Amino acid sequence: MQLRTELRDDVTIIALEGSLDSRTAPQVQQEIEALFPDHGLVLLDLSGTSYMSSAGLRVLLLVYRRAQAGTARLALTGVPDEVREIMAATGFLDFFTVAGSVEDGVKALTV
């Protein structure tokens, strides 16, 4: 799993690439914590995520809680269909603003 960041229109975009599972989740969680601002706008781009286990969903939940604890606003984009279905079935999807593209996510956060 690799993470890369980009700043676009005051939005920190954190893109995840690879498999987010029980093996990679602890490292990803740690890296996101280091990249996540206490204040501001954050878009998690999951379009490069090839697989996400329940450990990956837990990472998303912890990121959500981190945003709620500070004053950061968080949105997701590129959520794989199977992950979206699981998140919707559990009510987990309602926690997030979900955008269809990075551009839409940036717009949703900056409006």
Contents of the next structure:
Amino acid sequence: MQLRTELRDDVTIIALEGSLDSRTAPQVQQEIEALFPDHGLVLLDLSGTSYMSSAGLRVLLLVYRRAQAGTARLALTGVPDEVREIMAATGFLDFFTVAGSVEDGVKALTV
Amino acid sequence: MTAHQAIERIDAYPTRRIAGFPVRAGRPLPFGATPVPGGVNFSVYSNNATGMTLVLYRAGEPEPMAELPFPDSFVIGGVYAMTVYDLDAEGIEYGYRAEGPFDPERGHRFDPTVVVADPYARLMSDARTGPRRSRVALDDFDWEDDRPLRLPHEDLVVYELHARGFTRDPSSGVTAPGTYAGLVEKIPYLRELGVNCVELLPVFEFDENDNPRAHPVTGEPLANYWGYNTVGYFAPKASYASTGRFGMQADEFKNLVKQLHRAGIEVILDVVFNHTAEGNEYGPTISFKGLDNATYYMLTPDGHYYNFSGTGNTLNCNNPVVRGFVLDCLRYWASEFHIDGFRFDLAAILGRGPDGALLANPPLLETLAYDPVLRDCKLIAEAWDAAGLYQVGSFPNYCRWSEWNGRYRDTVRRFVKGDTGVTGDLATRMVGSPDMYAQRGTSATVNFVLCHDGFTLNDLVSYNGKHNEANGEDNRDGDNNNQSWNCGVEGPTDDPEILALRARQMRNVFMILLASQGVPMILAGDEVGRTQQGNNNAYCHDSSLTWFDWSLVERNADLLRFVRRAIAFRQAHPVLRRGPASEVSWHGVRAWTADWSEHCRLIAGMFGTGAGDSVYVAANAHWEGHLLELPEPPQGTAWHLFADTAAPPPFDAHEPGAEPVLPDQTHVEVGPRAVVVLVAHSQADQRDNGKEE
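Next up, the form predicted together with the partner chain. The previous block was the form predicted on its own.
Expanding to the full complex; the earlier chain stays at the top.
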């Protein structure tokens, strides 16, 4: 699992690439924590995520709580259909702003 | 991720290695597998085992990845506890091998060749995808501000439904049919109907394939669809979750509860503590039997299984250890899942001692009644068992337990089909059965006419006899005493007169139920005339026979509208929900003169005598109509017509608050086999309410 980060119009974009499962989740969680700003806007790009287990879903939940604890605003983009279904069924899709593309996400966060 | 890190705990370090895993002596409580800093704490008890081994699997794999025997120093009393480090809590499954005597005559059935499931397993793997294994749950669901609703018990309108069957049919149109998530999508329907409580048929992990029979025509294996054969008491059923394949069934079920609560709807679980899925000596060893058979089950002096449940075994509920198990389980569901109440299957068994004898002051029932965690939970007993013990009206209640009122069901059925000699009994049932529950008030009686076990309402008015051939038992199973009447033709018919009569009879049942004091319970689908084609024991069918057919919502829209209005009417009139019974007066063809004689099929009650809120209910089971003299409504008010089941839809019931005034204030016509409901309010009130509609 690789994390890439870039800054676009004040939005920190964190892209996750590879498989997010119980093996990779602890490391990803630590790295996101390091990259996550206390304030400002964050877009989590999941379009490169090939697989996500329940451990991965819990990483998303932790990211959400991280955003809640500070003053950062968070949006998701590139959410694979299956992940979206699971997030909807367990009720935490509602916590997130979900955008269709990185551009839409940046727009949603900067409006 | 927090700004300041907690000081690392000293118990986060192992003390030794077993089977390659770093471990330390665990904590005996809580039982089950609990994530702790750095590892997972496993705790299991057995009073009669001589040794125990924890068996670990990688999820989904057939062979164990490790077997960890508990050293003697990890045993306190009868409890085996070990913390295992370096485990991926989400990626493992586990079970136990319990060593001990195989000595059935003394009650012991230990068999270390079997890996048994943890009775306290918070998650269980889906049996459709592999062997039954225990899994570790993470309790990090975000409830936000949710908590149990604590609606007054007597204000509930309970809707009994099957969590899978409610949306499994393709006609449901939901994203994930047959799941908790699918049910969430139908919450707007429940809201519109007006019910404020759902009672879910069993959702604890069970084996839906546990049925040796096959369909006599198609040869397909029959199911155990209802689920009264629990395998895991702490585990929400995985196959009812669209996310079950990810092991997220607990989260999905919690979201269902959270969303129902947001809609103002309570959640009651139907729980089965009278027996387990392990059957008798010929049944499978799943958990209890292999861990501590002599503790968990009621056994005869020579080690055979007592069978008060009709299913092979009976849980030894008043053994102190098993009492603790039941209490732990209910506390877990109340606190971790925000459950609002429980309905106990064959609850009379919970009052039996280890030898089966009835206890005067059953400690389990008393414990549940006074438990602080369960204080606000509704406790509802099915107050009978399969060995003939019938405690409706006499169930040990501690002013806390309520009961499924089987006498209410039988009396309403007999009255509506036209039996004589039941008007007096009907009157008693309609005011909360004070002959049985005077001291406990109207929350003590759960009134129902139909439930999952028996005919649907449509079938109650369409069949004289049961038609259970598809169950593969030559129609010998199921109740013969249905108190049903087919209105002239057995089963489906095109005869418009018979169809009209059946439609009216269904409205009569609903109207009597919703105008009775006590807690009404509706069987899901009855509000749209669901049929099971005369099958009154459909426990074994997971098919369109038992699933909610959503096309009926359109086809029987008239009936559905009637039921919605009747529920809304009940909610608008507290006199229908609360006593005292003394504020109800009885009438007949003449006002203030009820006819209690044997041949009479007519009864009228006026609920509420004081200031304004008065409701008059006339139920006529006679095949001729009658002109009834009316009591005067309270001063300053006039009688308005809410419902007349003999009138064609949509005039069979009006919007509550917008009822038309009755032209003749001294008399009302009640049609043949019909129910009329009047409400007293001033005509000005009526106009005001009308504007709000």
